[in-house]
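We begin with a single chain expressed as structure tokens, specifically the form predicted on its own.
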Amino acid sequence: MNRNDKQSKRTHLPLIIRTVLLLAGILLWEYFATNGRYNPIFTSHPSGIIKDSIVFVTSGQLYKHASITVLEVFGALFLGSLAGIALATFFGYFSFAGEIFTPIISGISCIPQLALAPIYVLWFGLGLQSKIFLAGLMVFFNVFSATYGAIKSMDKGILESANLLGASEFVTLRTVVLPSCMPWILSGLRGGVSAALIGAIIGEYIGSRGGLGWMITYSTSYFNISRVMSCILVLLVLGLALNKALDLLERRVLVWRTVTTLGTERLKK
């Protein structure tokens, strides 16, 4: 077996692990709750789940709530991502606004946004702005604190270097401090995709006219748990697909990244 034999080897294999896991695991809860080893009305059944998604689906509602939660999410992670890089490279240039609005700002960042939920409903009203600043709020403190963590630590020679060869503060930012930090930037997106899901969940379970969050509060108070999580199959896929599209955003912009292990393996030639 060759090196390209193997390689191709480690690759797939975890995928086929994965996918029989998750099979296994599938095939185990049908049969559990199909033959009565537990009561199904608590978490219900995969043949079960699968009618209810056809009928949200050909029913039309399923476009209707899930419209509402993506461009609660989209919006959220655009203006929180965009508003925390901003305010992260201000700090950078501007070191002593920087320590006094930071802590203000970490602050405000350990108050459980749960809490703080129903205030941003009489703000805003039960519409999107209300889910959209929640959300894009959380997105806002994941993006903000990785960004000015990274800034913070960038190698000062870096930047003297490029003084010294004549770029403009603009053009150091564009082309010497932007993709330095772009690993950390990607990270605390990552962790802004499960923000503003979360976030644009909890605000529709306070108040809301539709979304997936109301669905699921709605189909709860009358006991329809195939529902349920036909919406939080829905949550998954759509969780899913937003990490796969930083993925592919990582291999275009970090193209000079290599990946590290641990462990003690040595790749033989």
Contents of the next structure:
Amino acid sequence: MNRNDKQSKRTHLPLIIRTVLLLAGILLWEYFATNGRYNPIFTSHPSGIIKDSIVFVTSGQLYKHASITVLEVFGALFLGSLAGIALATFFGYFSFAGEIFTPIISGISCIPQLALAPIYVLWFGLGLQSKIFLAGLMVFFNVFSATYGAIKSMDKGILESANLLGASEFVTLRTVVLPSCMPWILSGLRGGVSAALIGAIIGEYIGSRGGLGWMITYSTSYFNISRVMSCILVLLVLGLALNKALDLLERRVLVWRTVTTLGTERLKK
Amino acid sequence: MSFLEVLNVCKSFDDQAVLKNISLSIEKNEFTTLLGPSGCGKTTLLRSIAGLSSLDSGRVLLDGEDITYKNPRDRNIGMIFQSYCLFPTMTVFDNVAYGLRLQKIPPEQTREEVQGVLESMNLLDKAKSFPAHLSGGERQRVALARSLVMKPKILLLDEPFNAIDAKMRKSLQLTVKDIHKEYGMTSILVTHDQEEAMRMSDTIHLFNDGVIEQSGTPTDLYLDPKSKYVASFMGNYNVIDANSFSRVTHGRYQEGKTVVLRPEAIELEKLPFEEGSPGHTFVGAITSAVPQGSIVRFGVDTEGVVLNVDVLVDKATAFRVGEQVHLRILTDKILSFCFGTRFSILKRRVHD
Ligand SMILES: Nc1ncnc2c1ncn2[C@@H]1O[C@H](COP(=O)(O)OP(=O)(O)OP(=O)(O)O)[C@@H](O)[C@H]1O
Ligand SMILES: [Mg+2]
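Alongside the form predicted on its own that was just displayed, please also present the structure of the form predicted in complex with its partner chain.
So here's everything in the complex, that chain up top.
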């Protein structure tokens, strides 16, 4: 009981300080912009953003564009991680093929994918496919390298134990290998989430007919900075939500893990 | 035919021969130990029996069936690895239930059997824990439970007590032995600990660099070693070369062979032995005394040769370091080997 009280106090304090600091920053921004201390045309200001956001939502524009971007991000995450896990597993079993191809894959992953984005738009057109391909590829590299590393460092004795207890290779993969690689797969996925957001938005900058990225370039060209900020607000919420979802997933999936904290335990009196 | 037959098994890793034409047979319900120093191929043989590493040549027969090329999952052999190798993502219960679930045993029956084996391992209160939260001894018992619940034809144990403190080790050794009896199992233990092998085994196969040097009961190997190597591995034998022993006995020993003496086969007295008593008698000075449980091991220097002599504790209190003592070696306690014959079958008792 006692210890819990202390712990909750300690976790609440930073939260309070953080909220106060953020609110103060927003208020200062509003104050300086509305009192003509500088020209808000380049940065907009909080009340302007709120006003625009309401228009954005009620006009149905938000739904139209956000759904495009969300679809691209989820499509990329799903396809990219599926391909990453599948290929890493394949190379795990056929290590000869792995030896041949993994250097090529890591070579390709060194090319900044954003540099290739215009080509992908040429290949796949202005629709969803080009964005999903670009973002998916970025997710793939993240998840593949994390999963492949995890599989390579699996303890062989654990696989052999499963084998001796009657498990076929496929059953071992499903019940032993993938669950114990989960920590790495999830951290690959975490990198994948930000990669997917970047890929989708940049893809839309380069060539598209809709989406939050398209809305941002479009609004910027009309100096509608409030709208740009509204879009960024939506992206922020999307990114936070995805990360939160990963947190929850991690907590569910990784109950078996002991979490190491650096530094030794403090002795309490 | 025996329950398990290993026939002429050879195995090399990149030109290094690790198993050199090994043959051994094991009876049902026998507790067998593969004993030998580090790197002599014990684990390799165990893995070959389990089917985890392939053989260059030779065959393995289990229960009358040739299993040389059978997939490990169809062999029904249990194995405890040196590092336990529990499934980290599963609870203790799920670890133990793993094999039964794969066999599509009904859940109700699985639960009963798992709980039964957990109870006999004293692990019921840990059923919901994950391996990362267990102590070494607990992990080891989970590994045992996971194999035992499958009722394997043979249980293979690869140095399972290594990472465990001395006291816990003794109690786990007893647990394993009890379970071996209770379940009517056939077990093969790998170890490099001579005392552990003596304590647990019905039969010991002593390894030396990829060959079996000697097989037999613990008493056989201890009292009747077939070579100097076995003698030096199986106890704290005194190994004395022919010249030195001749000097110690004032020239009465003339065999010209290396002499091997168990430390408890040398008698120690404060007073001289009677004239004309049997065996070799001589004097020496005590240089060291190391208590080892129920015995004290004295180092006694005679003619520049230091002999290890074991004396029961209650008798040992009479002796002090630095004292002059009288020693006697009965001739039928002397084992001697031709010099350099590691594979000598020419062991003979010496009578002068
Ligand atoms: N997979 C492998 N590849 C190459 N060499 C190996 C391999 N496994 C074992 N060896 C070699 O075979 C020899 C015997 O190994 P093994 O593991 O059977 O020894 P051991 O008797 O079990 O030793 P310990 O008591 O230290 O466990 C060693 O010299 C080792 O280097
Ligand atoms: Mg070994």
